[in-house]
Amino acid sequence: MTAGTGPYDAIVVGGGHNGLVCAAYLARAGLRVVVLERRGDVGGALAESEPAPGYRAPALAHTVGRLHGRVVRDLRLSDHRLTLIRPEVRVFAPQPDGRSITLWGDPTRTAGDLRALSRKDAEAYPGFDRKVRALASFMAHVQAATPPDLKKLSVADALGGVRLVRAFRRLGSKAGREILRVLPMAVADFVGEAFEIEAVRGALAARGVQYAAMGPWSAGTTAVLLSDSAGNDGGAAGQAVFVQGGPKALADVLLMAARGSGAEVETAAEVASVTTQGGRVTGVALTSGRELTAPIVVSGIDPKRTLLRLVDPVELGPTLGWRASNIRTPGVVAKVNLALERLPRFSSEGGGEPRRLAGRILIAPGIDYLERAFDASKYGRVSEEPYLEVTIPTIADPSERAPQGGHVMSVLVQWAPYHLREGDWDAEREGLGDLVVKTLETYAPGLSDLVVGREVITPLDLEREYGLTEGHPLHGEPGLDQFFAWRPLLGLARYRMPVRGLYLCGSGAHPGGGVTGGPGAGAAREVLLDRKAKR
């Protein structure tokens, strides 16, 4: 579908998550808008992919239990038909001597499986669920805030503060001490003060580490863990949530959100530059050669192609040109997709129980391993035993994504770096499946036999097809460094980009995360603030 030619009340460059997000906001609140998607269909990382005939994969977010509740609700998400499906079990580990890991939603049934491997570990984990929910619970009140303008505090910043220091205080002296302490703290560390078992340390740390250039003996990784936890209901357990139809039918629901609160959504529009005048933004220049007018322009690509790529060199000037090119988004995610054609059995106990590999099932055996397999890509190589996050969702979910009898796996490659050392990812692309497909056969044996497809996503495809800087899912870093204020840098952490009315709402704004839709809604509060300010 075309869109008109204006003008505009807004232009949302990105049909991703949290571009539709914005832009149904903002239509409710009864403003022209239009999106504008570089690809054929709208969604961003909630595409979808074939590995086989007859096979849907999710091409890159398998899981969407960071989505708001506040986004499902405000935006009436269920009645465009939006199911979720919950499975029982967060996370299946199967450990190399045959033991495995079980965490399930319930903290209670968690440590009654950990009885039989250590009784201090299963009296502890009900304790540490409940520590990282309440942490949590104050995360969930930073994200939700807009960071303040640390340069011009305004009485909307001194409020927002007022807001923050009460929910600290709620959570109680002991608390408050207490997430002060851990938020800089390396995610080995924070597991490793509760137990004793490798394999339960490396179960509950792989969370802090999750598409992050980061290993579990990085500072910082702890607070990457409870800003995962962060507005839902995981605790240390996490999230394994599915869109019933996979999360395909997400993109769907927000496009149906968006269309219906008035916005117009167009596909197969890339945008080449933001047009300015006199330090203002006036619209956007297709690389089709249209010109579209709008007062602001919403941008739900990452910072530093936004700033980099979009935005007039003059208009941003040589300084903070070289801060947007210092914003790091250094991609360590691949993709792997496997079509079989029946479901594999794990050689761990329980990897024969469909319920059990329902979740996300892990390879991560302990925190020596996910360092280990960190320590490879500081060096530009894929460790010879990667970590991965595998999800069957055709377990919980059929949907018609599989032949019948017939399965998906999605598997998530962490720390396979954008950078090489040695040759490039067209060349390496199938050596990350073969070690895919090799490392789970050592928990699954016969995996192989059943594979009669595989796509493998490398970081550069990530980049090309999505448009993700380095392919860095995150559009960036979870560090502390590029976190609340400082994301995307100090000083534009408030949504508002450097050129008056020019905004940002992708996962590089405040506060981040997967598919969250919180940056989208964020970006168009401060939008319709904004506007507000001005009558």
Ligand SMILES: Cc1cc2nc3c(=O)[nH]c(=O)nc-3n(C[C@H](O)[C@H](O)[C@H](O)COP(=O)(O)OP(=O)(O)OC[C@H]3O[C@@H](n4cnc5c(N)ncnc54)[C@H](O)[C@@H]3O)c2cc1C
The other form holds:
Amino acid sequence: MTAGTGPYDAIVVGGGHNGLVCAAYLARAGLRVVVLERRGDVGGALAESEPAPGYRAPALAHTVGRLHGRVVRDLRLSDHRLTLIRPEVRVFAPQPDGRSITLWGDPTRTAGDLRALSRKDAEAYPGFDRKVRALASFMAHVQAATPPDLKKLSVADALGGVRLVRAFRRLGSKAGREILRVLPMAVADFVGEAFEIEAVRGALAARGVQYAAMGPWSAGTTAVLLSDSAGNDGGAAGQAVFVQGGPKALADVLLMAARGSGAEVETAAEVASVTTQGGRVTGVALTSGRELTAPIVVSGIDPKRTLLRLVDPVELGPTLGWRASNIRTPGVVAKVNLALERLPRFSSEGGGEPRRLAGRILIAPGIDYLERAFDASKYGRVSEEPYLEVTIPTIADPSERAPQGGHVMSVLVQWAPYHLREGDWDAEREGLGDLVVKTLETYAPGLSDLVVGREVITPLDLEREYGLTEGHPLHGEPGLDQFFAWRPLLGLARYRMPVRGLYLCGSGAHPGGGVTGGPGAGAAREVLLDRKAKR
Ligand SMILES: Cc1cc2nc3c(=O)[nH]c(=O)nc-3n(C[C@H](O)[C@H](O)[C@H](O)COP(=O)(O)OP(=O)(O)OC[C@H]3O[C@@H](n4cnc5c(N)ncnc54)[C@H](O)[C@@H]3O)c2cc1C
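For comparison with the form predicted alone, provide the form predicted together with this ligand.
Every chain and every other molecule in the complex is listed next, the one we just looked at coming first.
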């Protein structure tokens, strides 16, 4: 796909979902926009792969429950045939002792199931779910706001602040105090205050460490959990939403929405640098040597890569160069995709019922298990007992993704550190695949005999293939030091970069990673505000 020759009002670097969302908003506002994507296909982390002939698996991301409703409505994604599938089960967490935890979309049903394990935890669950929903509703306001300019507060910042204060007041004084107390907390403490059973604590706390180089005892992991439930129906269980046809179908819909709004999209077009003159953006140069001009460049690739690789270091200056190099991107996530001859059977209670396996299956039997798995990564190793988030999307969506009777299994593996203490990822790739299958085999005996194809994607592959610095799935660690006004850096959280005309629109910008469309929509909003202010 090759675009026209311009001139353009704006160039979007990277055709990940956020780049496409941003381009669609800008084109709808009448700007002449082109998206330049390095790979042969758009979608970034919404890519698809073929672990065996006839099988199609989500290469990287598998669930999309965090997609902002506003983006879906504004860009009329349903008109482009976006169909979301929401199984009634959210989480199935098999335990080594043969028991299991099932978290349903309906908290009363979950509480009913928990009764067999612990009366106390069953009674605590509905209240905990209400608390998570209330606190996450405030986080949704935080995510929708543009962080203030702390150096020079504007009228817009003041109005944004008032809106946040109002949302905070609406929480009521009890929940208001509670959110201030819990945000910096370790998720192990957050769930430990409500629940007594390790299995329940592990299943609930896992979202607080998802994609992060943090364990459940790390400060700030409660904020990660609450952010995951912000603006969606996640509650305590979290969401489990799939795109019919796979995540790639969402990328296709966003491509149609961007093109339908008038944006041009070019693939196999790698941007080598952002061109500038007198401290202002003038366009981009491609690795092919071609140059495109535009007064606005919006980067959907990660902030570290944007600032350190695309921008002239002289333009950036030594201080900002140093600060950018300190943006934390410690990738610890790998992906294993399995093609299965038929549906596996988990040996724990309920593990033979396909409806219980239709959401997220968690190998996270307790806080200690998670913390130990994380510990290994601090010393550059992968734990012998890793934390796995597994989905079998072919249960809820059998549409053409495996041969008759077959299934695909999509496995997120933590913690697999980008920087290994010994060896390298090219040598360790198959060992990681073996470890994942061995771990699953203990919970689903016979699984290894069902595997007809396997694909292992290491953090190094994420960097090489998908352009993610150190393989970080979220373009930057979701710690408190890189949250809201600090994402990606204090003073640069408002999408605008220090070179005039350069903006960020990817997951490394506020409100962060996940398949949300939030950074893409937020960046477009600020670009359009700046254009309006100039007129
Ligand atoms: C293994 C894995 C599993 C995940 N699972 C989930 C999940 O289940 N649910 C969820 O919500 N989130 C998940 N995430 C996180 C989520 O997918 C990402 O945060 C999000 O999709 C990133 O979208 P993006 O548009 O910001 O960036 P990306 O998807 O990273 O897109 C950036 C694009 O820029 C392109 N690019 C890079 N360099 C250049 C260049 N120089 N010139 C032109 N183009 C360039 C890349 O090829 C890419 O297409 C997962 C991430 C990973 C890695």
